[in-house]
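Starting off, we have a lone chain in the form predicted on its own, written out as structure tokens.
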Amino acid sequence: MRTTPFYERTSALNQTGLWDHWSGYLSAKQYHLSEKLEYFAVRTAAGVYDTSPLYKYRIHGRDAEAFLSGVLANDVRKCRPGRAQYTIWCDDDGYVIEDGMLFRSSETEFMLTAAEPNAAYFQDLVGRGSVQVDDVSEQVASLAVQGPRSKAILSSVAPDIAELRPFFITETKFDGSPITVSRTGYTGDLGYELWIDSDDALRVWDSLFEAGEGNGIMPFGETALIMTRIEAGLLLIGADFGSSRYAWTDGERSTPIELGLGWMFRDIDKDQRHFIGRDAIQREFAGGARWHLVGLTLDWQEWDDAYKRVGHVPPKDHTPLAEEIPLYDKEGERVGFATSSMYSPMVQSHIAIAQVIPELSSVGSEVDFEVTIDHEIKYIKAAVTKMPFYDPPHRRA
């Protein structure tokens, strides 16, 4: 297994010795005996997550914008220099291959992140244009600094960070080391991501934790990250959707509309931009989607009663579950499926990200959520809820 440029620090802080594998790298599952401690660091102070295993592609050249405009579903022309943009890329049938963040530093310079390897895919699409796709994954280390105190900590070292607005990026120096900072993240909280030359990684880490001393800063692992992203209603490949690249049937594939990403195509009837999957997506707008992405909040009284009736203490397990759970209507017909669920410490309720038939996608609609208690299937009422489940006002401060 490979290790990230921060491994010398992360391995020393990992009290549990628990690691996951991410893109061939060791990634801490949790540092402390309680992952909930790390979760609350993000929600009340500041947490630091090593995102270095992300694939990072530098896309540059005179025709870079035109190239990305024809490949990415979200209109890159709306992402001006100094901005970041969440985006997806689809196949010809309008199914999602993957999602990622696009960072634009100039008219001709971009960086795209992805959870899965995509270099060959993009390089094969270049054609004769004046554009180049370089895999810079190993050259660029990255950290997510998330939580209500993240701005104060970072701006104490680099004051210009304090003025950075959501989805903006800036070039700055962090205690002498040049870095790029984006006001982005995967926790639904106030947060930033630092993009660092790998050779400067440890120096930036040490400066960050020195600046955060006394502010509750601590590293957090994958379990706490997944908890926060479910509360934020953010999608995870391999959990809430699968890449169409590896799917055998259309039932394993998802369209942008089914994943709640139809907002990327508000102007599709007026805009003549041709991107991969456009025609199929336009047809789906006219004909309707199979599923709609929704949030679910389970009825706490029914949950408690179902367990108490058989002598159990009702569990309030915050451990995130990435597992498909069937949903039913009152007649017992299957009407959808939950993909990610957990008990939210902030919301104080069981929540889930799910896909349901369009007829039951309105806020307030009810479905039955399947659970197994003592080897017997039970059904808990769940109400369709607007996402994000947790949306702190300081996230936009």
Contents of the next structure:
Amino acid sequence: MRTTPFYERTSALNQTGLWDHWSGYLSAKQYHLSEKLEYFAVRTAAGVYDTSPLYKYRIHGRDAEAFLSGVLANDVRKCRPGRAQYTIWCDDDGYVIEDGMLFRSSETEFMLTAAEPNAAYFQDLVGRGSVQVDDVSEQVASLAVQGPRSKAILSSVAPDIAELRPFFITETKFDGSPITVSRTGYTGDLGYELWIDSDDALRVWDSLFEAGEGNGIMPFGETALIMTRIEAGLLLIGADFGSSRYAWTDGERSTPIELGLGWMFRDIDKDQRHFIGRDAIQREFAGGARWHLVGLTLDWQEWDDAYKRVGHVPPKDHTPLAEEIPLYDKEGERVGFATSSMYSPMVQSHIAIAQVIPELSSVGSEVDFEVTIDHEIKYIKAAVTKMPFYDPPHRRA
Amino acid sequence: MTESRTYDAIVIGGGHNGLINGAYLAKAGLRTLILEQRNIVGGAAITEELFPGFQFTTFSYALSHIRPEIVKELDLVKYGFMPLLMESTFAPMDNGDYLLLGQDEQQNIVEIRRHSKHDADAYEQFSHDVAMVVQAIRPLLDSIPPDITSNDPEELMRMAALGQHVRSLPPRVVHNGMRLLTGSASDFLDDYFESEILKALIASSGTIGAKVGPKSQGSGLVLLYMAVGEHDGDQGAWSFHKGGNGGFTQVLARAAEGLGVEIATDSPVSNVITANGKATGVALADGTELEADIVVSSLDPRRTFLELVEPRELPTDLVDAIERMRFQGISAKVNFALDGLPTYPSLAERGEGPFRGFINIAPTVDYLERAFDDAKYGWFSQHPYLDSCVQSTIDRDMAPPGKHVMSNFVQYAPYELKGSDWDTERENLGDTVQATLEKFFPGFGDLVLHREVVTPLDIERVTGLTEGNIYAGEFLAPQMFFFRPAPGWNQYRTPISGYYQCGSGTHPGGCVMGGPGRLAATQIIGDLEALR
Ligand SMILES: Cc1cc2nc3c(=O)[nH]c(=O)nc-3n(C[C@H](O)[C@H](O)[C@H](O)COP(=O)(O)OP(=O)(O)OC[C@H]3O[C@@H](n4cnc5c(N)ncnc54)[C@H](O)[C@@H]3O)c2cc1C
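Now the other one: the form predicted together with its partner chain, given that the block above is the form predicted on its own.
Next comes the full complex, this chain leading.
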């Protein structure tokens, strides 16, 4: 396994020796004996997550915008220089291949992140235009700095960061190292991501942790990241959807509308932009989707009672569940599936990201969530809830 | 205040139980007013900036007992309920070694085996045994206890149901429960452990707020009571609420107001107004009179029965029982603003590591018992037991960056000092505590920016808790359940119609739990419905 440019620091800080593999890199599952400690650091102070294993593509050239507007489903033309945009790319049938963040530093200069390798996919679509797609995954190291104290910590080193609004980016000097900072993240909290030349990685890390000293800054691992992203209602490939590129059946695939991303196409009827999947997506808008993405909050009373009745202490486990959970309606008909579930310390309830049939997707609708207690299947009522589950006012501050 | 205002219900005292009680009454549709004597609500659960930039949990400092139902029923998350994790328990030893337990069970086993190979699985057995007892008594904590003096068929049925519940439990659970409820913490722990530091750490919790030593009978009951709470379903674990327990009571105040409760601070109540054996309102210290059909006292039983109303209007048995109820405050607080983190030499490299939860200063059971000996003879412990936490490591907003606040719960500090008084001894107690900390954390004194000593007398003066007893009535078997605060009056009613009690002096008891406030509201609402 390879290690990221921050490994010298992350390995010294990882007290557990627990690492996951992410795109061929060691990635800390957690640094401390308690992953919940890291979770609370993100929610109340500041956490730092090493996102370097992300794939990063530099897409540039005179025709870069035209290229991306045809390849990406979200409208790149709305992403002006100095801005960031959440985007997806779809196949011809309108199924989602992947999602990622797009950063635009000038008219002709973009960077796109992806969880899986996509170089061949994009390069093969370039054609004759003046566009280049370079895989810069190794050259760019990256850190997510998330939590209510992130702004104060970062702007104590680079004051211009204080002015950065959500989904904006800026190029700045961080204690001498040139970096790009975006006000983005995967935690639903106030937060930033730093895009750093790999050679400067350790220098930036050290300045960051020096600035965060006394402010409760700490590195956080995958478990805490997944907890925060579920509370934020943000999707994870491999959990909430799979890439259509490698799917065997359409049942495995998801459309943007099914994933709650229909907002990307608000203007589709007024606009002639041609992008891969357009026709299918337009048809789906007319014909209706199979599923709708929703948040679920489990009924605490039913949860507690189901466990207490048979003599258990009702578990409230914050560790996200890896399995998919089937959902039923009152008649016992299957009406959907939950793809990410956990007990949320912020919400003080069990929550889940799920897909349900459109008829049951409005806030307040109820479905039954399946659990197994002492090897017996039980059903716990769950109510459709607006996401994000946790949305602190300081996120917009 | 205008004289003409009338309410459906008036709650006296804006501690957490008063706030919770008021919130439930308002939720049931009653026009409710809460009257608090101080300029802030929260009672014994407050957070105050006593030194610029530093937030002190003046009295109560950690959260575990709060009934999860209350969080849900009053929608507290919406108003900011946020229990943070107290990650560890750190018990320094005299020889410089320590016991440091945390969230990782495997690591805890490794750590305990360092002290005793025997005690590792014994610890798991102990934890499971206690959890089983807790599980058995939880339904009792969350319901109104039966009245043993009553011949009402409904009460007899409830007694029978209670018997049934006990009968349904495995004999081991009943036996362990009995041993805890009647025995000493030290005896109970001797059955499981050989490691002194482990025993001392757990035995300490059997003395919190109670005038008992770890070897006294009665410390088992306190140990059990300290284990009935939870943090996010983790039984017996503690949280630090965002902003301290004062942060929590502010959440309660917002939730209560959200439900339509009116809260009046700076409004000390002088007495309850009664007519023909019925409560009709309250009189404030400034003479204002306010009318209500329901008056609820969240104050302790002494004040509820002997001060807010005329004892001569009450049955003699009740007055007698309340006069005999024991309070005997035994705890103090010493809170510090610190310039940096204390250092424990053998853990110096671990930085904040050992300081993200509780610090338990009581290296041996004998240390605890000797600390108690001082109190038995009317003095404060010369080598006190401290239950401490550096709360700014858990919630950074408690102190400026790099600085810290440290809360130290101190025992034993008896309310009655032999041959002196607390106004004279206050800073001597502070010095004793600081010297104790200096012994374990060399250089501690140099870190101190500010010190706040809270004696039992201060607790009484500020909160009104009689003799500074933190539970509003000691945790002694004859003062619990059927008998809290008095036999026949354990169901939140009083002999005065329309006058109720909802403070920690009622079942289930003290701690930031809310059980009394919630159950009293259930009783009041039930009585009103029965009238209709
Ligand atoms: C030093 C200390 C440390 C503690 N530590 C913890 C801990 O860490 N965790 C825990 O769970 N528990 C702890 N406790 C116990 C817990 O704080 C109390 O049991 C609980 O807060 C009591 O709540 P209450 O609402 O019943 O009463 P109180 O909080 O005492 O509220 C009564 C209120 O009534 C007001 N009042 C009094 N007289 C009048 C009047 N005449 N008119 C109007 N208002 C009046 C008072 O000002 C007060 O606000 C501690 C207690 C103390 C004292």
